[in-house]
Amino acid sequence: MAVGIFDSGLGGLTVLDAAQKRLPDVDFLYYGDNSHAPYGVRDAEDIYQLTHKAVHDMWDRGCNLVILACNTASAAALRRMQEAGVPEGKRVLGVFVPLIEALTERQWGDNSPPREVAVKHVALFATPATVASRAFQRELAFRAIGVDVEAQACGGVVDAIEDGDMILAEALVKSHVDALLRKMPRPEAAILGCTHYPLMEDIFQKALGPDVQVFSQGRLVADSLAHYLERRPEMIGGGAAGYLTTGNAGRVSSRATQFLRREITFEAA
């Protein structure tokens, strides 16, 4: 029985790793659309169509619940998929939820009016598509008032990480943080709005300085998923666990093994 975790590439492995540690008795099916990565430079319609196809494939394989461990897919496709209708007994959830829960210190089911929160100045680092969608700002506005969000599109970072060029990725992160700080010199918190970015969390933190609280998604999503499955154990599903990719299985397996520092073997989707 497996819960599905979908990502455009390898970034969702940061969520998978945290979820496996938090929920050792739950199996997971990871699906990477590596042949079409990165999503962050694609238009909204393209992202929706690719996400829709992959999620339906995972549902067909027996996953009752699929987590979009991809902020770009969550921003561009999740709401549209939910509004179009989800098959009975199936669910698709995104990864903005735990971030906003943490930032606003309120539960997702709390539908009370938006209120003031402690953090007033937030830096958002995300892919160009996620920034363009303004999905994070929209969801945050439903729950909090008086929060200034400055978004920085971090072009090139995902590509560098997927290619294993961490020197370039580090240089790009520093450049994007510098650009953000020119627009918002004193952020109180920073959101790493892409599941690739936790791999560079130390670089973000160092560039931002010790006084900025950095919110990263792996642990937050894993905790949220654990609470969700406590309430909805039937969503664990009956599909087989494993690792699927639309890309070159050998290359993706090698890169994933480097990511998680343990043997990972992908099969063709």
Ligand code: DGL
Contents of the next structure:
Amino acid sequence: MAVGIFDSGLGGLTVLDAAQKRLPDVDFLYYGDNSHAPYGVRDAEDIYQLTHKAVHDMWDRGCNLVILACNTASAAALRRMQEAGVPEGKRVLGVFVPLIEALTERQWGDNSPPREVAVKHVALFATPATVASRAFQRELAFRAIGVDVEAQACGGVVDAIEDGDMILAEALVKSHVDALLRKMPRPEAAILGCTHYPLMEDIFQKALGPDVQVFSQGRLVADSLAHYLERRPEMIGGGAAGYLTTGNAGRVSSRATQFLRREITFEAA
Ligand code: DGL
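Switching conditions: you have the form predicted on its own, so give me the form predicted in complex with the ligand.
Starting with the chain above, the whole complex follows.
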């Protein structure tokens, strides 16, 4: 019995960790496509094909529900996969909506027309592919009016995290925050629109200053998953729990263990 959590690499662990804490009785199958990370510099077709393959693999292993714990895959592949039709009894969901509902002060699943919200200036940090897709702005426009979004494509940050080079990742985060603040000097809120970035959340917060509210996805997605499973318990699915990677299992395990500060053992997908 396992819910699938998918990411291009290690970033989805930030969502997995929050989901495990929120739902201690639910098992999860984590799948990191580390050998193809980063997705954020690939084109939309490529991201779709990779995501499609991994999600079908997870469904075949018994998951009924797969969460794309990857904004880049959610932006480039989710709608296309849903429109192409998913097999009976299977679902794939993304990570944008819970974040945008929190930002726009909406209850889970509130589909009422867009309205004015308290936050007017929002900084979005995401991968180049997510920024280029404008998927975040589209989802926001369905729910809020009058919000100014300044997006910063954070090239290099995911590669540095995947390589375990946290000094480089920190330097890149600071320079991307500087670049954003030159375009929008006083954001009220900042969205960490890539699941790798919560691993650097302290650095983002420090560079942005204490007055900026930083939104990251882990807890928000975990809460929304809990609501969903309450209504649809059959989506917990079958199949074994565990950690799969298309990359080097030993290396990925040691990075994951370092990030989550507990022993994590990946196997080859
Ligand atoms: N964690 C993915 C996301 O949320 C990273 C994408 C990448 O591999 O570049 O966008």
